[in-house]
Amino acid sequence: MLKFNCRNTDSVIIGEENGLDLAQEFDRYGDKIAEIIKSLNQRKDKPEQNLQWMNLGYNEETVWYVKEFASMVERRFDNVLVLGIGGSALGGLAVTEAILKPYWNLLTPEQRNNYPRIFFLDNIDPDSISALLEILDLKKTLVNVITKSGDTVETMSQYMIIKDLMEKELGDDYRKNIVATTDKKMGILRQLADQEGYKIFFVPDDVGGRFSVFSSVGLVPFALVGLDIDKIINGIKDIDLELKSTDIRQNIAAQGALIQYLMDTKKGKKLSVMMPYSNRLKYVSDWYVQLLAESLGKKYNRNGEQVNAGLTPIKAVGATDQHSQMQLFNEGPNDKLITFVRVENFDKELQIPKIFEYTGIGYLGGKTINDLINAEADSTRVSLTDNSRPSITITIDKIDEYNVAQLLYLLEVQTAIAGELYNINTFDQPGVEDSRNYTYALLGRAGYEGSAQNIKEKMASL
């Protein structure tokens, strides 16, 4: 299991203004947080509750689908490209990047077992998508269309764009290439693969979009690079066990949840950082910032008043961002909470050789670069307690599929728990849609020519 140590937090170690008395808050809120670990319990299997993420694990017939869909493709592509942004996109680059060989697309086939090359076009920027294109060979590449409302516009255009190629190079075939992610019932895209028939999986009802990284979108394009799905689903749902526990002493999500909100409520803790020292967890961080924002960040709570509530999120990745914004960390506004993920067993030893002994660097050798990072991560923390900056840290045991499913499924629950303690719809993000609408609007979509009119005239006046 994931070792969690939040005791840099406590006041006892960073003193009483910036620490808080975890013996006394854990009792305090102890009552309060077993209602909020049950409430979620007994809701996640009722409509509109948005809690269906809770029982992703168990959903067997998913990942006996995908499995078999997986088997079916198997060596007959040599690129996988997702299409898909926010929730569509980050979890699955989060984990393929952490779990798959560094610099996978890189490699050559042999070495990467025959499996695809993965990429992800989570944005809509015209220079990418057009070099993209220019290296890929479409003819040999499976699509990913993954979009849960079924016209994120985003995706759709790059669906778009990359439909029209497909067919003038291969005709008819071009089908085959393709496999849509999308809501089971309604959506343009459900339409669109009925009707060109394509392959498709669905998104379980009541999963938002940043908490969908173990359903259909996550696990397809995991299966095609050859993760073991097995091994996410088996992660999963032994942490789940572990975070039903309405006892906070037991319950690490629930610890961080609480440390998290008094942070903020209580300490002006509004920043939440959030630093893994490996470069394959890099982008776990892109993830989490997502869930962190659009789930927190809210102007309304669940009794209508008005509490703009939020955590803002900063991602940085260790050691590189000692020498950048650890300086800011250590000596600037005391007003962020740290969070490191530090990994116990890397997967290769790096030797320093026994080289330059008459000079300063010569302590170096004999050790290991695993030895180095680590002792950057531990000496880190500590620093930061000299100057009475609290942290946590969440230790795994190395950087595999079990592991990596564990951290992000602790991340989700410690956030739902969170929204619960702050009273707000954790599940929503109302700030997307204005900004959304007025792209239909700007684009000429029917039915928002009034939105047209009014974002042009305010347009003018900026």
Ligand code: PA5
The other form holds:
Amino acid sequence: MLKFNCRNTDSVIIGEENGLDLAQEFDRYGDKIAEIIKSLNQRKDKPEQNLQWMNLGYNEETVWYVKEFASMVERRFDNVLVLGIGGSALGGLAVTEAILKPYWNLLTPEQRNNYPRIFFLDNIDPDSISALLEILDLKKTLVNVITKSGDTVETMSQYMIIKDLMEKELGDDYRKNIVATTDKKMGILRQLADQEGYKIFFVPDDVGGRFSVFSSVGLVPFALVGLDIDKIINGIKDIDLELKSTDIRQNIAAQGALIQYLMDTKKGKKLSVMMPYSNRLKYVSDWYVQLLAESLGKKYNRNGEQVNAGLTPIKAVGATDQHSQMQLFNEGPNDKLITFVRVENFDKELQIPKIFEYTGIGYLGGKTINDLINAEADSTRVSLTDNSRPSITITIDKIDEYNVAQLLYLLEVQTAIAGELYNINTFDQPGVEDSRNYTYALLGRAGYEGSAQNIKEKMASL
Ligand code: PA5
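Switch from the form predicted on its own to the form predicted together with 5-phosphoarabinonic acid (PA5) and print that structure.
Shown next: the complete complex, the earlier chain at its head.
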């Protein structure tokens, strides 16, 4: 299980100006938190509540289908190419980067146990797409096109380019190299996938993109590269039981959410830093940035009042950022709550040889890089505390499917509870619609002619 340490947000440790009286706040908000957790669990099975992600640990049927598909295509492909953006890419990227052996795509097939390399496009940069297409042998590539809405412009343009190339290279057989993940009923990809006869996986109803990592959106790519998806599911199931507790003292997601909320509303900590001390968890920060920003950044609350809620997420990685952002974190504006993720046991132990004993670096000899990175994590936490900077530390025993799944699920539940405390809709994203509509207009999509004129006039005057 994960360890969650929030002592460094307590006023006893960092002083009253920046810290919270945790015991008092847990008492004061205990009933409210219990009500929120009860309500989330009561609403989760109801349609249009967008809470079906809370059931993904119990979706045995999907797990079965995903495993069956993965075993059918095993050893047929050298590459998996995931087309998607935002919630349709970031979870997959975060989990595969964390669990697969580092530099996976540079390993030989034997070193990868003959599982394929994996690439996520997650953008529409013409140079990087072209460069990747020069590297990949499309005959040996399985393309997983993922879009819940089925018409996201970035994903569908990636798909159109690649489908066309594949058809030219593979003839009719290209269809065997494409698998679609999309909504059951709606969207253009759903229609096309049926028409083309692709294998299809469905994103369950009421699971939004940034909460979809444990649906087929993530599970398909995970299984294709040999991750143990049973362990992922068991991780979620086990922590889900704990996160259903209505007692804030027993529920670390509730504690994290309340601390985030109070640090923002009472102590002015509007920035939220995610800082794992592990390169393999770097993309967990990218995933979390989207989760936090899109979920809590809202203009209106549920009563229709303008609140402009939200915490600005910041990505950092230890120890690298000790030589970059840490100066700011420690001495700049005291407006941040930092979440550290610390790994107790790395897969490898790397010994520092006992050389240069006659110099100032001699003390390092005989230690391990493992000792060093965790000593840096601890010393940074303490020095931030000395400067009255609040931080939370989540410790995972080791990086594997079980623990990483628990970490992500914890952050999802924490974000959902925080959304309830802010009284906002955690699961919509109206703020991205305007620019999406302008893009449609600029590219001449039918029905957007009025907006096209409007944006052209605005662009000319800006
Ligand atoms: O969290 C979300 O809902 C968004 O970030 C979506 O994941 C993103 O916009 C991609 O949407 P879609 O899966 O419909 O292509």
